[in-house]
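In structure tokens, one chain follows: the form predicted on its own.
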Amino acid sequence: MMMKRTVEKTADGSCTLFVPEMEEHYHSVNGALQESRHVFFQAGWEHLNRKSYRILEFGFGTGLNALLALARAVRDEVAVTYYSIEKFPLPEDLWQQLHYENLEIEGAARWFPLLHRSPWNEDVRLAPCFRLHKMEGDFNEVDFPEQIDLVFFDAFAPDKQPEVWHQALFDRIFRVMAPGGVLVTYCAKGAVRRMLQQAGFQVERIPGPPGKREMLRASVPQS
């Protein structure tokens, strides 16, 4: 299956992709970059505040979250192993139109092409402190790595992609997470919160990024 995707500029000047058949954007139209920084890094990475992370991302998408993680890992000398699952990788002629190399992210011009050109389903060390493993496939079928500290759950919205917002998937995610680990998602729906709680997470609603009142942060109990 091939999805048609077009490039659109968001309110903070960074670009995202729009999928006409789903009427869905990859990021918030209020600002792709500021959404990623708020949801996945302020609410997740900075909340944990560790010197090493094993990250599992659901939806490699444009590569923006991976780019931010790589830049932070290099800047702060944080050891990161970054796993990312994606069913529909972007062709080069499309991701080049995003121009993330021009964003105010340290090293973006170097790292952004490398992230996309790295082979799928292989371990690739992009920097001494950063190891990438992109997994091509369906969230429901890929085997997850274990001892995950931080989950970026960045799938399309539940009403657009309901097949990846269900109890069995959240149960699987919970089982591979390390004690004290955190899952963050832009979604704040009550049904999603209840599924995360049933899986075993301690869930809190916290302020969302610009244009969105709330988001969810789900934590694994320490013991």
Ligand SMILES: C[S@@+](CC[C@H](N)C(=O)[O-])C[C@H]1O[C@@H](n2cnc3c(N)ncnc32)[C@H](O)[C@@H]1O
Given for the second form:
Amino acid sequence: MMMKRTVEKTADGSCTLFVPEMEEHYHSVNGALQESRHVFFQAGWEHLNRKSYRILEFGFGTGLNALLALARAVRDEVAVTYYSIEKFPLPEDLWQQLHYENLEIEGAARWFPLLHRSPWNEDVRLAPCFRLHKMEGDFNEVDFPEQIDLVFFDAFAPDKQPEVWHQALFDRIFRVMAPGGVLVTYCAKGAVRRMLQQAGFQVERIPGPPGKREMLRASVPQS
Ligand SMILES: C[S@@+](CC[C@H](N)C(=O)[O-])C[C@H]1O[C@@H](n2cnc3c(N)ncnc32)[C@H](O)[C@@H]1O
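Would you generate the structure of this protein in the form predicted together with the ligand, following the form predicted on its own above?
Expanding to the full complex; the earlier chain stays at the top.
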């Protein structure tokens, strides 16, 4: 696949990447930062409201979700282990053009380059409460860590990338979830909801970020 990517500004002023050959953006054009906050943090992190999280992200990409997680962990003194899988890491000249260090996120200027420059396939402690483990590889091939509280499922859309929205992948994710854990995704498709249910999740359709009526939150029953 990969792939030329260009930088674009979204409606809330934050940048995203566009992949011309897929005609697909990394984030909502209605606002990249707004979407990340809504889908992954309000609907996922705040819904769980824990003092510690083991997070597994599908698609490290621009590092925006990791940046928000690190800033929150430090601000709220929450212990986070952040795993993120990515097949196509961004070269430095590209992530630098996103200028996420200028976003209104506490510590962004310090954390953003650190997140990207951290080595792949190693445990790195970026702050006393935040451990990062970026995994370079394909969602369909890497072994997932276990006892996951929160999944950020942030692959490209199912119509662009059907090979990463399938039953066997959601079954594998379900098996590594901790009791009470949650998966959130911007996608609200019926077929995805049914696959998550088939895997064992209890799935809700909840309001999406501006420009998107609905999204999905899938929860693992408490044992
Ligand atoms: C919608 S983007 C979002 C990325 C990131 N969460 C962000 O906020 O920038 C999807 C990401 O998944 C990655 N990706 C696509 N297919 C993949 C695969 N089969 N295995 C691992 N990563 C993949 C892409 O390179 C891209 O970084």
